[in-house]
Amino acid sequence: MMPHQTPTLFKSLFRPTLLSVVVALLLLVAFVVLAAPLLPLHDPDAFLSSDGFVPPSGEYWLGTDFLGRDLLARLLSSGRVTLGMALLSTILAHLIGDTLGLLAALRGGWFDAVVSRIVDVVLSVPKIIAGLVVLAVTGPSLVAIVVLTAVVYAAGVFRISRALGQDLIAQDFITVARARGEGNRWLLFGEMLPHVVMPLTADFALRLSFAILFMSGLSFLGLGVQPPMADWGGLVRENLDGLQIGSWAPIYPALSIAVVSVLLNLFVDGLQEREKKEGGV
């Protein structure tokens, strides 16, 4: 009989699975925005021509903006924003809600209690009202942007890294742990951190995909990045009278957003079907 082996995820991510799939599409989109200043593309600031919203040609492929811009490379431009920003904030996001959400589960009492609180005060404004103000106050700079989104996602991020750590302090080896003397970093990422790496893993992709959609929420109602830099919402929303004279301007964007989006959501799915396979196993 062969002996068990449990999968890993080196091996899985190189099976043709959903998830194997999902993560070539993501690797291909991230490869052709960082790559796009290397393509014979125009630049994505240069006025090109006279009128707007050209219709699509050998010259331009995706055809212009509403001010004569290629379109493709500033679709291409405001990907390397866009995705540069979501990826920075969801970092930030997990850095701040995985340490303090599993911190407050070991540690426990008033550290936990006033966490926690703090928490429940952030999850009861909504993401874009609080968007608004915040920016309206501090201007939309990349940093308060960045900033605001992961402060907003990082209390997400505290309650599903809280409730997972409350599973494993009552393990056998977090108490062997505590039992040598073990100082509470150790507990923390020594001990706790490497058994929720999959679930924190899914939803970094989710929160990910959050933060695209939040910040390009945020441009599309002006208070985003700001003019001549621009990210996926703020070509929507520069373009948007492409739509009364039948141009896919404003449209290539929204499906950038759009493909994104479904690619991060079916990674997490993958993700779970890889998990109920092993767990079966």
The other form holds:
Amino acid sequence: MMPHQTPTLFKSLFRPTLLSVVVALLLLVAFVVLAAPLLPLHDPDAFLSSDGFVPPSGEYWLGTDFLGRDLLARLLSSGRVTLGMALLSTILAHLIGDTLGLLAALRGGWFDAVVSRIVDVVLSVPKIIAGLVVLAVTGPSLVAIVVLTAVVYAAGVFRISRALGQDLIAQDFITVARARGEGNRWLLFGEMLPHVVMPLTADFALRLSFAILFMSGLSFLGLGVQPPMADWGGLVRENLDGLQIGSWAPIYPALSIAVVSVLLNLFVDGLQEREKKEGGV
Amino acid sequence: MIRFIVKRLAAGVVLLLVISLLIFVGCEMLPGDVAQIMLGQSASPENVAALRAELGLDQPAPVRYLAWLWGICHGDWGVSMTSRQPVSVMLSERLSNTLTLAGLTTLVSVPLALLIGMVLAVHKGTRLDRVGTIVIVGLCATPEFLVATLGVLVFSIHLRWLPAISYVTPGSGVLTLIKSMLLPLATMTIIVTAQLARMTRAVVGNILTQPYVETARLKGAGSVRVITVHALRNAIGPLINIIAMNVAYLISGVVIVETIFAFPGLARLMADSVQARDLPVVQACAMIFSASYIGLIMVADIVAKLFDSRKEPGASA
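For comparison with the form predicted alone, kindly provide the form predicted together with the partner chain.
Next comes the full complex, this chain leading.
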């Protein structure tokens, strides 16, 4: 990356572009979800009314859920579960996928062949089906869900980082560094990593949105986070019966998932657009 | 070309065998004795031993794996642990329901998505493209259950046009059948069309920037002719691949949609069996879904190869 790009990056983040608006909104979501315990809200686990599905009012802004708990408070607390678990598993997926992918590109040979074949197998099973089989065996524990999501998405990350790595290997500066006698560790972290940070950031945001959708889907099926804990998918499941009486209780959590996922996708699009304009790496 | 097809078929079979092994080994790792679980804690040791023998659980694992695989090849999927019915009986009716839903979705969404994607690609950079792309990106990122629940809220609760739950009972009239399938079908179609249209726009957009398309334009070909004659022929390969890839969305969509609408399909059966830990049924469903996925991708690879004009036919991949 050329040095004169830093001020452009700085400026472009503060110019009111779509990208900066999207970033601001994502930060706002993160802030609200994290600050929820400090906000003057009802206790998300307290049974406040004897009827379920109380319509929205001044007291309960989004109404109550099927057991008479405040929906807004539950929406925020379950948002912490959804976003936290998705973030954790995406970080894991990238740690596994990037390390293996760049190493496979760098070393080639049997290592590349073996990991690539394993990834082929993982990618040839539909993710939700793999998830169902694994959870049938392990049962729905939080650790199982996070690890499952990480492994399933690490395969896709591996493909991308391996391809990025192979493009780099063909370039002169790697050959030069090799000729200098640099070891694999320096090549990996000193030479290759700085060049793949931008595309991998974009991939990270995209995977995060996939992970949110995937985990919410599992919870919606009753195979993810188990009650009394809930994430957004679980909230949709719990309140699904409310639909029959016209309650919006299952719509809000579903909408939250959609909003975060759309924001992440717009973030990726904005990032790539900017890359293109500035003719990045 | 024939060599390529044979090679691709063999790779598909090997992949399926590996997956069957993974599914089998995974289910082997389940703690507890299956016969004991089936009969409950109070069962006498003799009964448990008898059931173990009946289910073939007293055989070593490799023998059971081969027996299971042999059974699958003959349409024998074992016996359900909860209903004690042969799995094949449980599968047959569910399978046809899911195939109908998936088939109809494909039939509607593929032409629709190709049309939308191409129109957007041709009008790249215009307001139509920008608005269309935002809508499509939005829909791609939307979970199936938002589309489905909004659909139920509007069309079954407020307008009362369609049933919220699709009980497909044999013998009900065609109109009831269509009505009960409409909401699941619409949900699936919206999601799959958005995914497919997004990728179509990217693929066709890429091809339209190629030099030969430019040449055709300079020679005076209209944009319809450029699309249909010049661009589409080279887009068929990648597009077919994309359509096959979308089967993945179809499968995950089908699991969620069948659950929301209580649609008696294969995916619903699988999700229920996972909760009941009815492993023979889970294994069977997983194998069917994986096999259809691998099979479709394989067919797509072969068709894409047939239409790829850049490579010499007969050259191996």
